[in-house]
Each structure stands twice: as C-alpha cells, then as structure tokens.
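Coming up is one lone chain in structure tokens, specifically the form predicted alone.
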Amino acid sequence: MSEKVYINGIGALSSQGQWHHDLFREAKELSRAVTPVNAPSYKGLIAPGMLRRMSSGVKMGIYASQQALDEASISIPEAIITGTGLGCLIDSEKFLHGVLDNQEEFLTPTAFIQSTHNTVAAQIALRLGCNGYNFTYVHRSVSFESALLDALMQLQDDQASTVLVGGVDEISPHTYRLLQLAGQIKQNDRNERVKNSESIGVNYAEGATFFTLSTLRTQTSYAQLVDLTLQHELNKEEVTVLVADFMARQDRDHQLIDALVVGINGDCQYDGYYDEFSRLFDNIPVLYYKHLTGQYDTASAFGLAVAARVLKEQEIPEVLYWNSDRATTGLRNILVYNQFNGKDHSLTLVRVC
C-alpha cells in the first residue's frame, strides 16, 4: 500500500512578500505588466560575500526553502527536488552579454556556472549539507508539477520520508522584453487586473514556493497530497475527459470536491479553459491566486499552497474568491487546475488531514 503524503511546511516569496499568516488579508491585486518579488532582507540567512554573487532566483529559493523546512522542524531533508521554467535567466543573460561585449574572449566562467537550471537546488543542498537525491525539472509551466510528481513517487515508494520540493522563476530584462514582443506579457501601458482583463497576455512576475513533504503527519501538517496528473496539450472540449479520467482514478465523484483552485491569469485567449473546467462542478467556490502573484512558469506552486492553507484553516479569504459561491460546510477535498497558453495542463488533488 502506498504511503500517505503530507504537506508539513510551506515557504514562499512573491510580489506580496513572504509567506505569513496575514498574507491574504494584506494582499494587493497586481495590475502592472511586470512586478518584481517583494524581497525580504537575506542578510541573516546568506553570507554577504555569497549574497553579492547570487541571482534573484537563487536567493528566493534559499529563503523560501528554509522557511518551509523551519515550519516543518526539519533540518536536512532526504531529497531536494525543484522545478523551474526558465532557470537562472539573469546569470544566463549576463554571460551572453559578456560573450558579445568581449568578442568571445577573456570570459569569466562564474556567470555561466551559476546560470544552469539546477543552480537553485544545488545551492540549497550545499548550504544545508544535504547529500541526498537532488533533481531539477525544466518543463515550462509544468516544471513544478513534474518535481511534485517525482517527490510524491519518492515518498509513496518509500525511497524517502522527507522531501523538499519547490518551484522558482525570476524576471530578467531581456527575456521579459522578448515575451512582451511575442504577446505573452501585457504591454506596459495596460493596467488591467485579472478580473477586468480585456487584452491578450498576462501580468508577469517572479517568485518561489517550497514545500516540506513527509509520510508522517505532524502538528504542522497542512493537508494530504493525494495525487496529480499532467497532460501536455488539450482542446477546451477535452478538459472534461481529463477531469473524468483523473476522478475515476481516485474512485471519487465530482460531487466530493468542495472547492477549486484555478490558474486564471487574465489572458483572454486562454482563460476559457478554466470556464470549461469550472462548469464540471456545481455550486462550489472557485478560487484564484495569480491576481496576487502574477504569472510565471512555476506560479502554480503558489496555487497548491493556497489549497493547503485553506484546508488547514478551514476558511477561504475573501480575496481568493473568483465566483459568488461560498463555502457552507467543511472543506475536505480541493482540486487544483493549471494550464498556460492551452498547454501543459495539470490537476492536483489535496485532502484535509
């Protein structure tokens, strides 16, 4: 029999700041084309000499991962698994600019070494002294879910009892401008919130969200991570089949889902997928979160954190409601759905402990 898996600690950095109890009470909706992370002081966690050489993504990853470990009272996890859509872009761009500016001569290797996608997981492991399983997934907007699926299998197959898993992505100037030219990010003169968006593209951001997963339920446990599934490409009409197959695998009826968490991001071309998804469930709350975090490849990790927090607190903050349906009874099962540009669909089921 597979082991049950619990979320015992959460850490996050986003445009709203760090993960804390009053986060959703203090949160402000984003309306700009791009919003950087609201970063704390890293000085108490990272040595000044190292801090100067670290990109934003590495610093965010270290901070959020330590927060997740501290909450679960874990010093060193048995495995570290991360997901990132675009990796350490700032160092990648820095190295490429050096190649061009110096005509491919007299290059220092530091930026190149730090630009690899597994830098965040490696730096976390080095800092903790963790010699266990260390893996990074780079699958664009299902990068985090790929890492989460690996973590779930590691725990259910008794390969580890505690796993640190998370997603992190950073903003870099050159790549941001290219994505804006491609229409994936809203133009700078558009100040639209997710709910009143009338244009293509998204409000872009950056962030990191980490979880301490374990086969042991503790006093800090948020929720049980039950299962997840991934699908690369679907037509809107095929969302019904994806959900039906997933629920059949759980041997559960749609009526047993108490709330939905969806990745609506204000891109009017593709948010229709969430309408198709929501129509499959009657009269239950639909929650959203990218109006607070913005869109980036691993933003869906924050969606899982929202679901876990709601199950633990048995309360839904008003700022998270997308529709008019309100929770009237105890919340037991929440289904998290995310997709980006009609591709990379994921479903994650979490249950109350």
Second form
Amino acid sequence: MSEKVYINGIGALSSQGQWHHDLFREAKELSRAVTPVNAPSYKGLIAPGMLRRMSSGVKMGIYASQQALDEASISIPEAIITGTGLGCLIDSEKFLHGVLDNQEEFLTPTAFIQSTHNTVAAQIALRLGCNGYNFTYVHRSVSFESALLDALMQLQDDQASTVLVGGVDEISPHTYRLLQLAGQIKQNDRNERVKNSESIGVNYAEGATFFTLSTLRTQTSYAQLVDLTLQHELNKEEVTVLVADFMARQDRDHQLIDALVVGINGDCQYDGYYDEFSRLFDNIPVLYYKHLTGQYDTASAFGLAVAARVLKEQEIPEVLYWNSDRATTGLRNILVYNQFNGKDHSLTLVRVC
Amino acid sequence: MTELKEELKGKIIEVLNLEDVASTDIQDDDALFGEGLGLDSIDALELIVLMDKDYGIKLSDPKNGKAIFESITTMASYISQNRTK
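Can you swap the form predicted alone for the form predicted in complex with its partner chain?
Okay, now the whole complex, with that chain kicking things off.
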C-alpha cells in the first residue's frame, strides 16, 4: 500500500535570510539583476577546518538541511537526496580557470574535489555520519523536483521512512556574466521587480531549501506531499493538458484546489505560461515567491516551502499574493507550478494534514 | 630570508583560505601540520603545487615533504636553496 508522505521540517537560506517565523513579514522585494544569499554565520555549525574549503552552495546546503532536520527532530535521515541545476559552480570555475591560467599545469586538488555536483549531499552525509542512500539530480529547473519525486517514491514504497531532500544553487561570477550576456539575467541597470517587469530575463539569486519528509505525521508536520509530475517541454496551449492529466489521476478530495503557487519570475518572454495555468482555476488566490527569492534552478523548492507553510498556518502572508483573489474558506489543497524558459515544467500537489 | 618567510605566510593564508588567520599569527617555527596550524593532507598537496608554481620546485619524493613542510623556517630554507624561479 502506498504510504502517505508528510513534510515535517523545512530549512532554507535565500536572499531573505534563513527560514523563520517572521520571514514573510520582514521580506523585501528584489529588484537587482543579481542578489546573493543573505547568509548567517556558519561558525559553530561547521568545523573551521572544513568551512575554509567550502563554497557558498555547500555551506548553504549544510545550514538549510540542518534546519530542516532540527525542525523535524531528526538527527540522521535514512536517505539524502538533493537537486542542483548548475552544481558547485564556484569551485568548478576556480578549477577551470586554473587549467587555463596555468597552461594545464599546477592543478590544485581542493577546487576539483569540491566541484562535483554531489558535493552538497556528500558533505551533509559526511557531517551527519549518514551512510544511507545518497543521490543528486542535475536536471536544470526540475532538479529539485526530480529529487523530490525520488524521495516521494522511496517513502511511498516503504524503502525509507525519513528522507532529507532539498535543492541548492550558488552564484558564480563567470557563469552569471555569461547568463546575462545570453539575456537570461536582466541587465544591471533595469532595476525591475517581478510585477512591473517589462523586459526579458530574470532577477537572479542563489539559495538552498531542504525538507524532512516522513511517512509519520507529527506535531511539526506542515502538509502532506500528495503527488508531482514533470514535463520537459510544452507550448503554452499544452499546459491545459498537463494539468488535466495530473488532476485526473488524483482522488476526488484532492481535485478541489484552494490556491496556486506559481514560479512567475518577471521574464516577459515566458511568464505567459503562468497566465495559461492560472486561467484554469477560477477565483482562487495565486501566490508567487520569486520576487523574494529571485530565480535560480532550484528556487522552486522555496515555492513548495511557501505552499507547505500556508497550509500549516492557514494564512497567506500579504506579500505572497499575485492576484486580488483572497481565500474565503479553509485551505486544503495547493497546486505548485514551475517552469523556466518554457521548459522543465513541474506540478506538485500538497494537502493540509 | 625574512622577506621570503613573510611572503610564504601570505601565500599559505591565501591558497589554503585560512579565513581567521593573519600573517602575524604564524610564528616562523610553528608546526604547520598537526598541533600547530592544523593543516592536513589535502593542504600538503596544495603546498606541493604552490612550490612548483611559484618557485619552480618539483617535489618528486614525498618522503622529503615531512621535513620540508615542518614550519615556515624549513620551507623558506628549502626554497632558498632549490628555487629555479
């Protein structure tokens, strides 16, 4: 029998700082082309000898994962699964610059060791002493959702009872310059917000969001993770089919959606997908979050955190409303939709527990 | 030699990303590994690359490393005798 899966702990680091109770009340909307993470001090959590070798992504991942575990009162999960769109870019760039600058000689080991995509999951496991399943998905903007799907299936099929799953991406100067040249990141002088954006590209950022998932419902449970689906490529008209197919496979209790969480990021070229999606659901609140976190490949993990938090609190912070529709009844089911550049579409259904 | 020692301290701090360490915190005869500065085997590899890249010294026999990397003084002494650039 398929087990129910609950989100029992959340941890996050973003441009708004760490995941905490007043996060949305204190949040400031981003308007710069690139905003780095608002990081706390990592001293005390990570040994100094290890800290000096870690890039931003590894430190963010360790911090957010520990927060998610602490909230669920779990010391060692049975599996650690991460998603990352671009991996540990800072060390990758450092290593590759070393190759070029030194004519392929004098290659130092640290940057190479830390440059692999699974460094975050590996460092979390090393620090915790977790010898269980450890896997990293690298599928651009469905990297986190791929990790989440793996976690969901492992839990539903009773392969594990507690899984740590998360997404992390870091900014690195060279790659970010290339993305800006390619028009994927807004130009530095635009200073546009997601809602008043008139240009292509996005406000870019970095961050890490982790979840402790379990088959056991506890006092800290945020919500039930019901189902998710991924689709690599769609045209705007096919969003209807994606949603219809996904909803058709849900129980009747799950088919009544009370709110949407969308990954609108201010890219005029592709935000139309979210308009198509929202049009399928009448008179319900549409929430957005990338005006607070910025865009990066695993930013959608924060969208899931938003949905889970809203279901737990039964309250929608004003800063999250995209449209003028307000919730009139209790919030039971929330559907999360994300895509990037018209590709890597995902739907995630979460339910109150 | 004093100048070389100060140069080495700066390079070690930079290459090994010793965030909370200043040149003045490292004494010339402090142990670099173990109880002293607390460097480890990965740091040793970084130091071997540093010797090659900045001073043209190739350490072909790893057994010599222990004595060479004992302290800033031993490193500076070996570099001054063997450097090719």
